[in-house]
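Only one chain is included here, represented as structure tokens and corresponding to the form predicted on its own.
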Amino acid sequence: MGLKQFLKKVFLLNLFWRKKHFKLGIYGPPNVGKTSLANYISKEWTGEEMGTVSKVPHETREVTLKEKVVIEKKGKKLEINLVDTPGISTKVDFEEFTKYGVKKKDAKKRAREATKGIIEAIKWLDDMDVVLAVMDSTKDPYNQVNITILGNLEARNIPVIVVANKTDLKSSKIKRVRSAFPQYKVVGLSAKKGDGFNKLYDALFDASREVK
């Protein structure tokens, strides 16, 4: 078999083995832009947003699912079930909400809901085919929550793409994210401005080859 025929065979095998439909989970700490990211993807391909964006932490307190989101690029299609999850945190303190003007009673309720949402999000990990681990590129990415999320994904052998969000801000440092987690594919983007999504979609098509 010549080199040209061999390369053609490899190309056809890649097309055959690439899974065309999978569940994509969006994970990360609170306020890194997970719902903004989910909203952008969902709005672009379905015309509908998935959730409410707020400066108040833990605004998303339940797992949200958008089924049959079909991404098209260069004649290829990829169908995903998009899952937006509550922000993962090691501790939820009701006083965190009162700083944003939430009354004490409501703050305690939010804290309980947020804690429940975190537990739910972790349980959903077992159903994920690919995960976007979203990080705030303006902050030090090497923290306990990010390390815990990536460790859980690695233990489950789930393909992961690290998303360095908020590249529209001057303090954004994508290189810092890449240096912290060199073993992962890192895509920089701005969910707020809609920048960098073509690279994210390319990464998703690549990741689909790893889905079992």
Given for the second form:
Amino acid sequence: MGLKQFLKKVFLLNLFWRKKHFKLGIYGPPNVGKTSLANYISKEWTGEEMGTVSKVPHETREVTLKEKVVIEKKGKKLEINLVDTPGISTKVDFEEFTKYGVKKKDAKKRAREATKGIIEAIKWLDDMDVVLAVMDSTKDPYNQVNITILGNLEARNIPVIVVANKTDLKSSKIKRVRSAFPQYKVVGLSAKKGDGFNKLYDALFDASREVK
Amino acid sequence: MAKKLSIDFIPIEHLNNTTLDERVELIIKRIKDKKIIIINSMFNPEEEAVLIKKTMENINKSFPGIEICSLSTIDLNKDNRLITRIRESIINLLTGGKRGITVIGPAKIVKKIKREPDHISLLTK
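With the form predicted on its own already on screen, would you show the form predicted together with the partner chain?
Next comes the full complex, and the chain you just saw is listed first.
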């Protein structure tokens, strides 16, 4: 624990101190809605989106950065550099892309780029101040990729907010996400419909007090 | 003709004297040989991240990646008492690993490895 962290704990400075500028990473497996989430936040506060979304896995294959996204709430401001990352997975099979109608040559290129993107996303973990760990709330959240991401963030002492996305779908189960990761703050939202973002922004302001 | 399925059990004690890179390379080599690996220890997050990075560097047409699952013998989410944490830390220090089990298989053969509360299920293609 650094001196600043120690003093913050001893003197309860967490109640008053918060970092107003930080780097916010968006992490998760492919197709959980990371770019939809990044787009919504970016569009709401800067008027511009960050990337394209697709049903084909690994649409985001490069780390994308949006600087100076200023979030305002109840007269308070947070300036974040928003980092959208490629979906992390343990396998990339080009044949999977062809099932979505992608031509074989393009599928192979996509697979090559996706593997590089995953390596890049893992490398960027060290640079993050706060991370949104995005999960698909319609699926079992207790998978190895989610556990690996959360474990690496915990090892680096990086504050995490778990985002249970796709709450607009009937099969969404936020309770399942909460019971899988009871030690984390879990925010349910729909990046597609724009529901639940106020709670996410509240959680970001809370997390800004934990930034090193 | 039915495909052969090969499973290697690697005691963690055999990996304790290797570096992280050596350990990961050994695992990937065996996985590329179409073997399913069982290790009587959990991987820590750093090891998992390095394993994913190395897997990505090795991906090609015949090797689309891995399926992996680790299960702890004790769920610290449910039993978070100080005494349990201390006991686990001592055991981990003595055994050189984290108590649990890790199953890794080639994605070409293994469709899914699912974590259940008290066991791991492996489904082949």
